[in-house]
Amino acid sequence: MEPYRPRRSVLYVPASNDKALAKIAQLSCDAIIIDLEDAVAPADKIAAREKLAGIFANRPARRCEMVVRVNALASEWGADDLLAVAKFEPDGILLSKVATPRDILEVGDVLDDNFAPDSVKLWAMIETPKALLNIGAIAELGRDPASRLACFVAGTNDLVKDTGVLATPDRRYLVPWLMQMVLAARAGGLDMLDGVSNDFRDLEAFARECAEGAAMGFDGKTLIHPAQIDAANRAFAPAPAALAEAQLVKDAFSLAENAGKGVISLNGKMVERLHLAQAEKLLAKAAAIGA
């Protein structure tokens, strides 16, 4: 299993914005995503596609992941894209306009072809009425680690263009489509990002929705401005009492008499095996991002 890579915040910056490019390293966002698809104006796509090199060249040495959504594979620039980011080997490409599992194997067998490493994995926007129709084949690829399948992205803001749902405040229409994504991507062992605000002035909303988020089972949120990255890494970070709870359980267990034991009880509640795994994973969790 490959250890455990927080990405609470995720920060969408075009690839055509020197300005916000230029802040990369001061930032405190898990990951990055440099966009060249819907940030990108179509007279400008060229020329996002060639600022690459300098984007990796200049590299920030804090260590956050940093990914770059290219245009669909059947757009006139989705081809070039992928291989000129396979070049510089990002962390992860995010794949645009993901309908079927052969969209993600042909991205696959492109990247295998041309030698990237197995490091770079692939990401998958969730944003068309076909992608939710297919999720649960398309998540089933994760567990197949050379299809370098790593992570789902709810593109909420297509899906409501798509479909003609009521995007309301509380996301009511949204959330079973969510809860779809967030089911399919367990069973294939992804992670789960949720979909991009749009308000970003309205922190306090931005806050509820992150909340929200992480009680759905998300593990972090996609940002697209920097005065949301606060907000999320705290709601997608362990709380203060999971964490406690969790060494309890991780203690209870590592108990010469309790060696063996299935189920234990604790504090008047039975604990199983388990849960012992789900406090180890929060434990490593909180670890990783320094809780």
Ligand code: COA
The other form holds:
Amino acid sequence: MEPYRPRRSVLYVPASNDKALAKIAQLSCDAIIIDLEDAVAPADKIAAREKLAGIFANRPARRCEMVVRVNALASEWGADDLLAVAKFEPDGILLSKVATPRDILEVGDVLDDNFAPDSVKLWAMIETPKALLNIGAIAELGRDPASRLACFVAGTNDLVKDTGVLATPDRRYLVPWLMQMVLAARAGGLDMLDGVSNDFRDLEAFARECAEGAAMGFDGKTLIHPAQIDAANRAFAPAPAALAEAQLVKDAFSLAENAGKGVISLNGKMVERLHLAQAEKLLAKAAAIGA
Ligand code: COA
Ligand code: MG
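With the form predicted alone in hand, show me what the form predicted in complex with ligand COA looks like.
Every component of the complex follows; first up is the chain already shown.
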């Protein structure tokens, strides 16, 4: 299994915004998505793409995944974006408007043909009705390392636009689809990132949305503003109480008297070896992020 890579806080930075780009090195997010797609106006697309060299020359020294979101391959910029981005060997290339497994496979072929190293992964926006209808088949690609597929990103703004559901603070009409994404991602062994919160001034509402995302099983949240980073890092890290509980489970199973047992009783609750595996995973996650 791949070691745990924290993706609690994943910040979009428009490639056309110099002030925002200048901030990257000082931010404490786990990953950055340099955006060439929706945050960049058509007139700025080419100039934005030409900024990539400078951005990658100044990539943060600390551990921070660098991902670039490219325009759809079918758009007038997509193919050139892809070739330009591949040269910088980012940690990931985020594909917008993915609809079928073929959309991933085609990009994978282009990367292979251009000798992009295996470390360049593909991330996929799940943001169209068609992607949701095909999500099981798309996620299945995650089982084949040759596909490069590593992560799904919920594109809630586009989903609202394309389906006509009402966007409410509790996201009640989106939750069924969000849960479907989490399920598919787990089936494919992929990471799953929650969509953005547009209201970046209301940090209380944001913290609530992060907590809900963590409870739904997301690995982290995509962000639009630096002010959102801390809350996401907190919400998607293991909670202290959960860590204490995990340590108790681990300690209990390491007692000599429990060595051969599949199930034990701990403080009046049944604990099985599957809980031990879950506890070990949580402890490893905390160690990886230094929690
Ligand atoms: N990444 C890095 N820095 C950012 C940032 C981001 N996503 N968003 C804002 N900042 C910086 C600003 O440049 C500003 O810097 P300054 O102090 O040097 O002036 C500082 O943080 C404070 O920004 P603020 O004034 O609060 O916001 P703003 O009005 O400049 O920008 C948005 C608001 C929404 C336009 C901006 O946050 C943004 O473009 N976010 C990303 C949008 C995006 O990528 N969307 C596509 C995916 S959904
Ligand atoms: Mg979108």
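From a predicted model like this one, the values you see are computed outputs, not experimental measurements. Positions refer to the first chain, counted from 1. C-alpha atoms forming the largest set that superposes within 1.5 Å between two forms make up the rigid core.
Novice: Rigid core aligned, does the Cα position of residue 263 differ by 2 Å or more between the two forms?
Specialist: Yes: residue 263 shifts by at least 2 Å between the two forms.
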